[in-house]
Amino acid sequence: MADIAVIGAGMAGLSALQELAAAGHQVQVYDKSRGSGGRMATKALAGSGWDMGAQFLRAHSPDFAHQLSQWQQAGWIAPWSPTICRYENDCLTPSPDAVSRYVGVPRMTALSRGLLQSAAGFHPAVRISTVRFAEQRWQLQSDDGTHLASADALVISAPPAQSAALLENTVPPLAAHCRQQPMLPCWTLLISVQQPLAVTADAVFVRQGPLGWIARNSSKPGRSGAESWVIQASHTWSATHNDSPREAVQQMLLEAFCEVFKLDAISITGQWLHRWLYALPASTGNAEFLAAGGLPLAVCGDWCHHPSVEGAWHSGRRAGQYLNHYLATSSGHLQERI
């Protein structure tokens, strides 16, 4: 049994946790945020709540479909069957499909909290700035140089720029590889309204203007409180307006939302604007995860495999399996994967 540290409590890190804990290892999970879930984060404000990042889970592979079924049986997720529309050419039209969508209940972070049950410990609001390998163990330090932990093996599931910063002095080639993986931003506006809007759509794929996605968050199972909406800008528009004043971004997104539904005015009771600096990989690598030969280390994330929650899950699972194999071998030297 080994002591293992996982940096990042998003889907990739939690998927690695499942593999490692199932093999009997003691896994400590660290995240710089105050909660878990990464881009499956939620926001609560004045009696309203929103899934502010990933909006739903869907399966493209039999393995992930099986995993979703297990999570549903555990009560961590439930099906969501929204009325879906598409907005393009200034026209809102129905866009039904046969996709099975799932959401965490009563919020997306219910899934990450469930997955964390297999961790030996979870340490939120902890920013690890330095990792080094000395005397056959990983040493983790904070910004001020405080020693936080040591571990036999390490999983890094941070965005590529943050992963590169951690690896710069320990595995420079791996850090360089991470720096070559750009990420796209996403502005997200969350609003709650006094009166339910007289619109039939629960979700809209937007194909013009500033927006990319709209969802009536309160239409998801297990939600309570006032009617709430998630308004996500497109990644292209977000990149163009990455450094724009927040007030201007908020106004433009709200105007675009009203334009989609042809609303003259709405009575907002609560709102929150969030910028995801690392929302989605601009492209993905050609490896399921990254590792350095001779070190008990794995780097994972959707940017390694596929830009989706499923991609993050698959990358983290493979990273966990790799370390399980590594730790089980006498030499601990497996083929380098970069």
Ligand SMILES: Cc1cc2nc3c(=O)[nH]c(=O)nc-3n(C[C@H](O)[C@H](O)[C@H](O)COP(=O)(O)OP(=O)(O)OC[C@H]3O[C@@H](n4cnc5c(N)ncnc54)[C@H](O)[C@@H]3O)c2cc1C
The other form holds:
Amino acid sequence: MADIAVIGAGMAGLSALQELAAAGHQVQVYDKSRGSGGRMATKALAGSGWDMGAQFLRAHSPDFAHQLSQWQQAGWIAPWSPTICRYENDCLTPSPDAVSRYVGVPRMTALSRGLLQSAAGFHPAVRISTVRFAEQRWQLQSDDGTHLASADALVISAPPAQSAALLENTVPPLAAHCRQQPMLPCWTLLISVQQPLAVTADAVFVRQGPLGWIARNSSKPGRSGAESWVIQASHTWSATHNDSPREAVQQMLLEAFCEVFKLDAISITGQWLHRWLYALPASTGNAEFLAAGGLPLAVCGDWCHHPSVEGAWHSGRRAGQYLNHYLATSSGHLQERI
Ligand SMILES: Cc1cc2nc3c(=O)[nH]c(=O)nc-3n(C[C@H](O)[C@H](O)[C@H](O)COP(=O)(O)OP(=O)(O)OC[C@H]3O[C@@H](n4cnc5c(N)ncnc54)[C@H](O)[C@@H]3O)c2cc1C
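Taking the form predicted alone as the starting point, write out the structure of the form predicted together with the named molecule.
Zooming out: every chain and molecule, the one shown earlier first.
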């Protein structure tokens, strides 16, 4: 049994955790945020839990479909069947499809919390700033140089720029590779309204103007409190307004939201604007995960594989399987520890 550190409690890190813990390893998970889930985060506001990042999970592969059914059985996710519309050419039209969508219940982070049950320890609000491999062990340090932990093997599941910063001194070629993986931003506005809006759509794919996606958050299973909406700008618009003043962004997104539903005004009781600097990889990765030959290290994330929760899950799973194999076959100190 080995001690393993996982940096990042998003889907990729937690998927690696699942594999490693199932093989009997002791896994410690570290995340700089106060909670888990990464880009599957939930924002608690005005008595509601808003899905601030990933809106739903869907499976393209049979493996992930199987995984979703297991999570559903565990009670961590449930199906969400919104009335879907599309907005383009100034028209809102129904856009039904046969996609099976799932969400964490009662909020998206229920899934990450469930997955963390197999960790030997979870350390939120801990930013790892340096990793070093010395005397066959990984040494992890925080911003102020405090030694946090040592481990036999390491999983890094941070977005590419943050992974690159960690790898800079230890594996420079891997750091250089990470730096070449661009990510797209996304401005996201969350609002709660006094009166439910008289609109039939629960979710809209927006194909014009500043927006990309709108969802009635309160239409998802298990969400309580006042009616709430998630309004996401398109990646293109977000990129061109990356440095715009927050008040101006908020105003433009609200106006675009009212335009989609042809509303003159809405009475808002709570709102929150968030800028995801690293929302989605700009392209599909050409690897499942990254490894540095000879080191007990795996780097994973949606950006290695596919820009989705499923992509992150697959990448983390393959990273975990790789380290399980590495640890099972490596000779020397690990064998002695076992
Ligand atoms: C607005 C938005 C909407 C989306 N909608 C969908 C959707 O509907 N469906 C879908 O499938 N996907 C969606 N996605 C994409 C999906 O959320 C991601 O593909 C997936 O969650 C990425 O998981 P990950 O583990 O690779 O990365 P992350 O979730 O980003 O996890 C990385 C973690 O590493 C932590 N970290 C970074 N650096 C450090 C450090 N130095 N020390 C400690 N911790 C660190 C971060 O805090 C973070 O928690 C959306 C994303 C966004 C932003």
